[in-house]
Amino acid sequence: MNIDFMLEYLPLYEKAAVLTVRIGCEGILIALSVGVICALIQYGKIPVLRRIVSVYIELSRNTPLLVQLFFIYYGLPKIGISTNAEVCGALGLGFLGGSYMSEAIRSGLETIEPIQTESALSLGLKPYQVMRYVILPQAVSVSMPAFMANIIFLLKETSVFSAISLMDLMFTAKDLIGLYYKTTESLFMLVVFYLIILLPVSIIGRIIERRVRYAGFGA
């Protein structure tokens, strides 16, 4: 492998891996926020609700990423709706994530004995209390493992922001493949820089399943 050649382009590694990670973040944090509300509104059991989340879920679970970029860059504009690339990312991310991160948040709270909620009920806590102190902490407990998966699973998909032209790592990988036909060189780097960024996240998340199961939350 030519180490010059990677040692030359190793910037703009770096400024890629730096826009992959700000727009994998905030697609994640879209997606939790989403997340949440659906899983909420499922727990409650609101009918009407209840089914346009699940309508939101079969879509965006059955239907890939890159389809879901293009919809909301190409198509959106269409109707008048103009948006950025970056922008586009994010929601698309949040998109695709709301409904995984949903079903984790889901199968927590589902795991919950109704028994529980009654007890907290009749000893006088507020419905709000309950999910706050009684609910919520033992559902995280539980969904933490997907959770977890989850946030890898959208950080790899950032792969796919190339398609939209993107300075991502893909693009960066696949520009430098098509000008210096540098093959190895760009696609190693491509690897070392996923390593360098969602390494770090799985050990942070095995450190936090740990520490959560350890605080007593369910588990």
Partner chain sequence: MPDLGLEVLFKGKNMIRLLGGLWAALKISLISVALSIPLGILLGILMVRKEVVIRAVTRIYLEFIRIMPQLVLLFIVFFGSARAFGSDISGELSSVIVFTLWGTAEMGDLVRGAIISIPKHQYESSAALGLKNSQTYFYIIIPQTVRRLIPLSVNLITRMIKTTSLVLMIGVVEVTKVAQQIIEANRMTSPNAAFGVYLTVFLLYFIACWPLSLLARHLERKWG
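We call the rigid core whatever largest set of C-alpha positions still superposes within 1.5 Å between the two forms. These numbers come from a predicted model, not from an experiment. Residue numbers count along the first chain shown, from 1. First, how it differs from the form predicted in complex with its partner chain.
When two forms of a protein are overlaid on their rigid core, residues whose CA moves 2 Å or more are considered shifted, and V18 is not one of them between the two forms.
The form predicted on its own done, now the form predicted in complex with its partner chain:
Nothing else is written out below except the one chain.
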């Protein structure tokens, strides 16, 4: 392997990694917001909206991100909805991740016994206060491992961003392979950078999972 070559193009990878992580985080934040809203709609069994949410969840979970991105990036402008590549990446990731986050929160909510709600109500808390102070905090901690799994999943999914010509890690690697035929070096750096992004998240995820599984509140 050619170390000089790798050092020379290191800044390119750094830039690409920052872009990947930035759009990834934006997308994850959108996914979380969408997820919370959808989960609350489903948990609260709000008519009509609940139907729309389940259609969204099925569409989002049963189609690939790449196709979602192509539709948003190339298709939607034809009916007057234009986005730039970055916004499109974050939106696409949010559209995909929203359903996964929603399912994680919903299953967390469902583990909280209804009588917890009743005991909170019996203290005179209003329904939104019950949700805010009693149910959500418990549900979120139950859902934490699933959250982390989703975050890793979504960060991995960012690898398709180059399809809408974002200069991410994949784009950079492919570019260097095409230009200089330094295949081994380019691929090696690609793997290393993805490990730098994903390994810490994966380790944190595992610690949290162990916490939730073996302990609980007040450990």
